[in-house]
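Only one chain is included here, represented as structure tokens and corresponding to the form predicted alone.
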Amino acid sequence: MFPLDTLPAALRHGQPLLWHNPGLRPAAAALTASGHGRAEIEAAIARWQRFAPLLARLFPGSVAADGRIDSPLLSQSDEHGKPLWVKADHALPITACIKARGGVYEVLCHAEELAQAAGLLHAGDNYALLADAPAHALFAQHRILVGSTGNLGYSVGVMARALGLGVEVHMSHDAKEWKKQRLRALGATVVEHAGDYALAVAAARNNAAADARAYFIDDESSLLLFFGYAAAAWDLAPQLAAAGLRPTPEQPLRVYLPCGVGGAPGGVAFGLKCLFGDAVQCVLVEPVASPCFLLRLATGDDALSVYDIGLDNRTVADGLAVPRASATVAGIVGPLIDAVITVSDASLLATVRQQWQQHGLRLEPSAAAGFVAHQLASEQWPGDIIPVVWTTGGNGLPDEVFLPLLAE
């Protein structure tokens, strides 16, 4: 066992911690020895393309008519007057929330296998006709599990019920009944646990593994997840291009990642070093009762979670309330985190009404988090950097949710 007196005491005591990770390598040294790579991360981004018709035909509403998914790159000044720029998935189309790189993507992927298997898709098809009524009947006899906290489940939940798949979605202690409520107007099974975040995704895993025709999204340890959303970087990389921002050693990016399990941020992070090496900062961004993929990479420890140091997982920003870091996303970017910065709930939500009163950004407490850690790092991490906050969530909160957020 780690000697857990060791850690740092404002980690133990639940208080905000900027924490540089001492396990930090060169970013080369680091994607060479994960053994992955851009490889990975291209073929990606070609399955996303293949994909763009069939989600321009389902949701010609939200999704831009040559279907992709992308959020923008908002431009603000922090406190100190100085540029910062922000990575809009709050905003990003289907989902209003990152997730959808993730929890999109590998639906798409599960229904390309059952449509390749079945006959009904051959290379060089259009993807469209996978909204068509025999893929849709073919769908109806599968079903999809994920454990959530909200946001995947949701992102699971509304690609697989648009292309006919059932879907059931167990949920933690944490997450919010209208999140519930949203995902069985979709037609999903929603199945609550008393427990947190673990043992819901304990739970979809068994109950998957008794059925044939059940595929389980697994948010700990999934590889398709991880590279959805590392393919994020390379619609990055062309937007900062735009903006005049050039990324370098000696002025590098540095980007602020909302983490939970750790897969999104780890797979964003993951492709942001495969594109800009050490031009790019990345600093993971947790709740102080939740730091669970700080204490992993201080640890090395997969088994230990913040209940182990006397903590309570309990934040307002649920979609970060994680007990214990996915020991496969920590062993792949764990030498390519910079840093950790974990924030107070009081200040998130802080935060969350001056993003809305000053620049009518509709977040989540989740999706300010990396705001606050900004502030944090300019007085205690000071640099000539770009710095850039990716916001995760909220666009979806309807107003009986949101507005009270303000009134907190």
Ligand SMILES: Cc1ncc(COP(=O)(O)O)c(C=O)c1O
The other form holds:
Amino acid sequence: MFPLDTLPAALRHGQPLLWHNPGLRPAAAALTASGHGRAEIEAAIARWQRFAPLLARLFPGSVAADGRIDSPLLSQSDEHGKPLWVKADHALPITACIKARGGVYEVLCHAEELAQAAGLLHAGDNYALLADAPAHALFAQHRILVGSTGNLGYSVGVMARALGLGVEVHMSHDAKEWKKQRLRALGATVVEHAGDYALAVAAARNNAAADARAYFIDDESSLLLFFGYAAAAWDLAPQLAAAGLRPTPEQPLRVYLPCGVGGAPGGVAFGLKCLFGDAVQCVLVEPVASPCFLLRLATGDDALSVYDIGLDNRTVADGLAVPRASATVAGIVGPLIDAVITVSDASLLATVRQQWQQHGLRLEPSAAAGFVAHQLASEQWPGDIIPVVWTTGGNGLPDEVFLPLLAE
Ligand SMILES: Cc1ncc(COP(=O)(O)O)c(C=O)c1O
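Please supply the coordinates for the form predicted together with the named molecule, as a counterpart to the form predicted alone shown previously.
Next comes the full complex, and the chain you just saw is listed first.
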């Protein structure tokens, strides 16, 4: 058992902290040792491309005619007047959150498999046919289960319902009411749990096991989710080039990624290290009450939760309220994570307000984490870097949810 009293005091006391990962390894060695690589990401990109005509057909108001699910790279200045880049996944088409990159993607993987097995889809077909009546009738016989703090369930639910698949979303107590209502309005079954994220995922897993026509999307260990997220690095690279940014080990990209169970930030980090090697620093950002990935990296213990070090996992950043990190993701990306930063709820809310007032960005608290982390790192870990803050959700927040956040 890891001696927990040797963990940084700030971590145990729920105070903001910059933690450098002593397990960081050179990217090339860590990627080779991971047993995974570019081929899996390129397969995900190819699948996204096959599905582009279908996405454009199903979501004409949200997805551009080319069917791509991507967000802009915005430019800002930080509080020292230095350039700061924002990868704006809070404005991602379809669900306005990063979890769409994984959640929508895994629904598409499952739909492709079902349609091929039923003889409805063949190599070279235009995937837009999956919105036709025969495919819809096939999908209606199947259902997808998922456990979530909100955004994964929403992403899975929207995509699955658009195809005609049944959906059962198990929500933790953190999940926001408006996300549940939106899912119900789409025809999804929402099961509310009084417990946390880990309990909601376990309940979805159990229910799916009892139903031969059910498919479980496992936020804690799905590699399909992981490589769906990883493909985002291929979206960012040309945007950086277009902005004239060429990261090098001497002037690296530093990417701040809000982290819950670790799938989305871990996947993106993996993709970025594949593309940029040691010319990118990947920094995960967690709430002070839910630093599960930091805890996993610091101790190497998959079983530990933030409750074990006296934290309560209660945070305004509902998407990041996860007590135990994904063992699968930590096993793959542990040596690729440069640092973890923890941030307070008050700083998240202040940043939500500031980003709205100064830049018109509609962020949920989880999505503001990267800005807070960059502020802390500017003081404690300065350097010649190209900072990129990944804003992971928020554009879909209705006024009645967003405006009260500004007053908090
Ligand atoms: C807005 C937002 N940002 C970041 C994350 C973190 O993703 P993950 O839980 O895969 O680490 C989530 C997760 O739901 C989220 O909703």
